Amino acid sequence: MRTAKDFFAPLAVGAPAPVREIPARPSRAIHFFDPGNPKMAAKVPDMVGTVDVLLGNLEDAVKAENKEIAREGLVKIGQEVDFGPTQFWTRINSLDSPWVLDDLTTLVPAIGDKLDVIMVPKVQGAEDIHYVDRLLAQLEAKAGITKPILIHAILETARGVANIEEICAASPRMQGLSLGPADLAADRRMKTTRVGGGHPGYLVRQDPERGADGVPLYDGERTTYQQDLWHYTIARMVDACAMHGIYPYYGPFGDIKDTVACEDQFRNAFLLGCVGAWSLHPVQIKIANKVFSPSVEDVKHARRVIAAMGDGTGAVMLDGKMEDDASVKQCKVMVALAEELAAIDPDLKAKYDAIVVD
């Protein structure tokens, strides 16, 4: 175990000093693209500025025979594209794969000065983060990288969820966590083949009505309510991230055409504390940008509460509801997010600037 003093010391001579606080950069949508697919790669420059994060994927969805092509394509994109306000991430191959070492030793020297975050799949425990952390420091030092590349872990195994606090605390590089529902479902032996979202079989049923004799009518019509398979995991992920000053994300929603259910799932994650979600298709970027941006109504209410509370102590009645110091803390979260988004999104800035607090 490293001491507190050593935690923020570089892990290699000449490596950049570790960050002491993860920047609060908006990342409503992490849009995945295959850098080895010429059509997808050609669209990347035009997507800059339209999405908070562009992620070149090297892992799942890239065939084994295309791994090197995808890696080479990512290097080319990183060297040629000016990402401006958009963050540039990559998802490397899993740590037990034959490709991951080449991923890191190729990408860091070639485009390490462009990469903001490296996403590590199937993280089992702190030891996985320690391995990547040390290797990144060595590669950064050798390449003369002056800004440390951050690490993002995907929760895709039961062991990873069980070790979630240790993973979050494993390195100053830790930027956040994402839920990986498909692999996690398989590892848990969950009986679903869906990629994220709910399941019609995971439900509760309304109690039966009773007849005139007081006997329950078990065969009568009864309303059912679908539950969220991922509520526990997301809530645990949010708590662990909040505790360690990093950021939680919802992962993929596999049914691209079901935009209504996708928006519902993203909103559940937003309300629970997630800051963004994965996008597998441009239509999901629009959904994520909408859901993970506070509404004008919410921002207006938050500003009203903050203004009415003055120094933030005591309590006031506003629209028939009691607001106190806890309310102010909640509202400051909303306002702070709105200000961060307004700094990068001109349309949102115009909407938020037009708010009049009465």
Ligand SMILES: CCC(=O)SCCNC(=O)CCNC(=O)[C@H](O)C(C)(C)COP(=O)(O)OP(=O)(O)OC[C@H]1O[C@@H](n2cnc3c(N)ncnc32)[C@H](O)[C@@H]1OP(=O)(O)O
Contents of the next structure:
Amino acid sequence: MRTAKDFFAPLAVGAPAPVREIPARPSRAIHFFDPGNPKMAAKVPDMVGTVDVLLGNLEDAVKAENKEIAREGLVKIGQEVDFGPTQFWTRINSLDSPWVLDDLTTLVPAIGDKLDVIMVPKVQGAEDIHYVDRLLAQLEAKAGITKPILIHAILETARGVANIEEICAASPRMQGLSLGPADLAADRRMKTTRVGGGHPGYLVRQDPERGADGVPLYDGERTTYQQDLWHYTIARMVDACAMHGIYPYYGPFGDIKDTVACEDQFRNAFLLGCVGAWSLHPVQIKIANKVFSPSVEDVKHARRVIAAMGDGTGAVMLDGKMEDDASVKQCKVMVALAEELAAIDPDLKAKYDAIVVD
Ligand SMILES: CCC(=O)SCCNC(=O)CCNC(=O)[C@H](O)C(C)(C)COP(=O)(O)OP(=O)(O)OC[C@H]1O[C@@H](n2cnc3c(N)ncnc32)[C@H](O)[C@@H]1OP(=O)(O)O
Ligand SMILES: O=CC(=O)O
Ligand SMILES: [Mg+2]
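Having seen the form predicted on its own, could you give me the form predicted in complex with the named molecule?
Starting with the chain above, the whole complex follows.
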């Protein structure tokens, strides 16, 4: 165990000092692209400024025979593109793969000064984060990198879920967690073949009409309500991240054409406390940007409550509802997010600035 006094010490002589607080940078959409796919790679420069995070993916969805091309493509993009306000992330190959060592030893010297966050897949426990943490420190020291690269872990194994708190606490580099519903479903032996989202078989059913004898009458219509397969894991992830001052994200939604259900899944995650979601296709960026930005109505309400609550203590009635010390804190979460987003998104800023609090 690293003691409290050593926790913020660099893990290699000459490596940058770890950050004490993870910056709250907007990351509504983490947009995945394959850096070895020429069509996708060509779109990256024009996507800067339209999405909060651009992530060059080297892991699953990149064919084994293309791993090196993807890595080289990522280096080229990292060296040539000015990312401006957009964060630049990568997802490296898993720690048990033959590619990950080359991923790290190539990327850090070549583009480590540009990379904000490295996403590590299939994290099982703190030992995986410790490994990456030390190696990054050694590579940063060797390359003269002055800003520490942060680590994001994907929650996609049963062991990872069981070890979630120790993963979050494993390093001051820990920036956040994403739910990986596809690998997690496989690892848990869940019986869904979908990449994220709900399932029509996972439902609750309205109570039956009953006869005078109390026996259910089976011929009546009974409404069913599809449930969220991911509720437990997302809620678990949100608590662990909040406890450790890092950020939770929903991961992939594979039914690209079902933009409505994608929006629903993203909104569930937003309401539960996630700050963003993955985008696999350009069409999902707009959805994430919309869902993970507080609505004008919510911001207006939050500002009204804050104004009505004065010093933030006591209780008031507003529109027939009680507001008090706790609800004003909820409202402050909403307003703080709106302010963060307004600082980087002129359209949102104009909408929020136009709000008149009556
Ligand atoms: C499930 C577990 C996980 O690990 S999920 C994360 C790993 N998966 C990924 O990263 C998938 C990334 N996305 C993709 O590979 C593609 O979007 C898939 C889903 C295959 C669909 O591609 P495709 O059939 O070409 O779509 P399309 O014809 O609608 O594309 C229109 C134009 O847009 C481009 N495009 C597509 N996806 C991206 C992307 N992610 N980033 C940037 N550009 C993208 C296409 O190349 C296509 O371009 P063009 O108009 O032909 O020039
Ligand atoms: O990597 C993501 C997943 O769902 O698996
Ligand atoms: Mg996965």
